[in-house]
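The chain below stands alone and is given in structure tokens; this is the form predicted alone.
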Amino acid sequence: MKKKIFGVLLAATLTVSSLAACGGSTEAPAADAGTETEAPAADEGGSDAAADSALADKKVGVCIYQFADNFMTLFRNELESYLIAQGFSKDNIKIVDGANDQATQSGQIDSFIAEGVDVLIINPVNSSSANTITDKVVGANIPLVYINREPNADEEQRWADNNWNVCYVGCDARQSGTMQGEIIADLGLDKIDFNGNGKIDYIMIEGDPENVDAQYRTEFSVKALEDAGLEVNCLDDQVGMWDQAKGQELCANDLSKFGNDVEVVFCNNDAMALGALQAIQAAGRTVGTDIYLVGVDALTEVVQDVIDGTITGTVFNDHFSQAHSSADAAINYLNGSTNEHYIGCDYVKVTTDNAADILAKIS
């Protein structure tokens, strides 16, 4: 399916309008399944807008795959704040935690349908469940906006073929993987090849293998190295499920097993990169001196680590643009308009060259 990619962030120095202040903590609050968030205060003037807007009476149901995910915490907080600023009543925005369990999330979707919500925004636990979710929501005549975890191309084609009010908002994970690989490739073989074998010896710590983001980041980070003419050697490839503690465990095991042959650690997200950093430091290794480490998301703590030189680089996964575009798509449906079935944005490579600028935008 042809994807329409919006050039939201094309430069290393960001120019992002109306960036609401967003908590930069990398510690996401854990929550029981079905837990609702309390809406943050709207931007200045948001309460007046809510009182006057036709959107104030509209009910929005939001399903997040897991509240304990660092990035999705940033995303849902920004989404909620932006919805309120656009005129929705905070009492009519309900955000629930799927607790990384598809059965739990499916029950939450059923409850939203029974409650008669006007629009659903869903971050699916399993992208492979999108077909079932779509049929259920479309059958209830409720517009649907998928976020962050992209359904497959066949599923997206169904939306177009049937002219359904269903769309996906997110970044193309192939771009983020490519940027990870480029961060490493740009260092040059001489700087990376500590063991002198002429290859880039790496370990890969993946997210959820069912998630297309994990699949693409894994594939395209390595492809970028190969496209740069570098020979690669995968020492290990393990699944860390986006979790910091798991990232630490897997990296520690590999450092123990492969020792100084580990030259690069690729992590599909920043949470696992933070765990890997703990393992690297515990093993007496030093990022930038005898090993390199990259992640994705540009969490505040990780961007600071890039500035400090303790993480080589990350990739900004623009939660501002994605949250705003998701809300705007929902509003279009509620207003009787349509959307492109794929609404995309760009990632931004984060290195020491622009990390301070990125940090200023997300802090």
Given for the second form:
Amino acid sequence: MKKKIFGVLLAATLTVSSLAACGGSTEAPAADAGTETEAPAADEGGSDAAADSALADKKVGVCIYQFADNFMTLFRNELESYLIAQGFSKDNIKIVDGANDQATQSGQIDSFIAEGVDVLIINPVNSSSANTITDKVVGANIPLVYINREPNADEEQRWADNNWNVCYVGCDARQSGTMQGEIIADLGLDKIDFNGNGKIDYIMIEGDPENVDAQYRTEFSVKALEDAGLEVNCLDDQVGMWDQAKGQELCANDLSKFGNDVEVVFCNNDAMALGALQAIQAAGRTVGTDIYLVGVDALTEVVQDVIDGTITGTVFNDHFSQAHSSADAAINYLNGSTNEHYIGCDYVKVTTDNAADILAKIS
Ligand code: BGC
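Can you swap the form predicted alone for the form predicted together with ligand BGC?
Once more the chain from above appears, this time first in line as the rest of the complex follows.
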């Protein structure tokens, strides 16, 4: 098994915060649900024997929305090493940081087109810019693989209608939200309802609301509680932009405002859950005893927290599978083959039951 040590980056510069409606359902682009892929592929990975010498001269441009994102750091590191293992030369793989600014990223895409890259892998800053990006890249006759931030259904339909070499690789965020809700629902009302009002009193800390992952996780985590027959009460729903420091700040505010009424903290990702955990501990609260906390991603630190009982659970967002699938899709295009326009991947629920196994796979 390939072992890797990933550093955890602390994203610290985001300041955006806006109020999102409690319990408001979101209108989000539909992803093709239920696409099947293999379970966690941590120990897959190209061997040198599989390396294709025809790829050594091919140039790959990779645009990441922001390097200071824990999850995308795991993703891009795995993507680079897998591309190399498949036969690309390290010098021909250029990975750039969009610094969470669409104008910066659009300039980077222009430069890649001018340089004449053979294929582009793009994690858009704004998925709503996909239409413009696609037109540009397709116009330059370069195959395109979108990752992580899913363009909307109309945009994906265009790729199919025009038979373009454009696809999306990612997971269906509805599944991750549902799993978060199930982790909490499975505890049962009696264990959660510390204030005895018969409801699950929760706060929601959201990622970037432009991002369908944030929209769906917010909606489907709560839906899973309701589907389990539980009554819910949203105390607060705020935007933490996927950022740990923001997650800490928002959770600290809510704990001081709502005190012991906060029974569950839902975070759209693990970075914000790590921030929330800092706030919970600073407020003298104890996860598993008087509050519950769930995230998404399965960052190493968080999986260790699940084992230690300091975070209730998380959901493995399989960056190995997604990185490999996006590289494989790029290679297919370079070899003159086509891809499905939507290439999916399954999330995995992480609780004390399987956290040790997941940790072994990701570390
Ligand atoms: C991950 C987040 C990450 C975001 C970036 C999501 O799928 O769960 O941790 O910040 O992607 O777009």
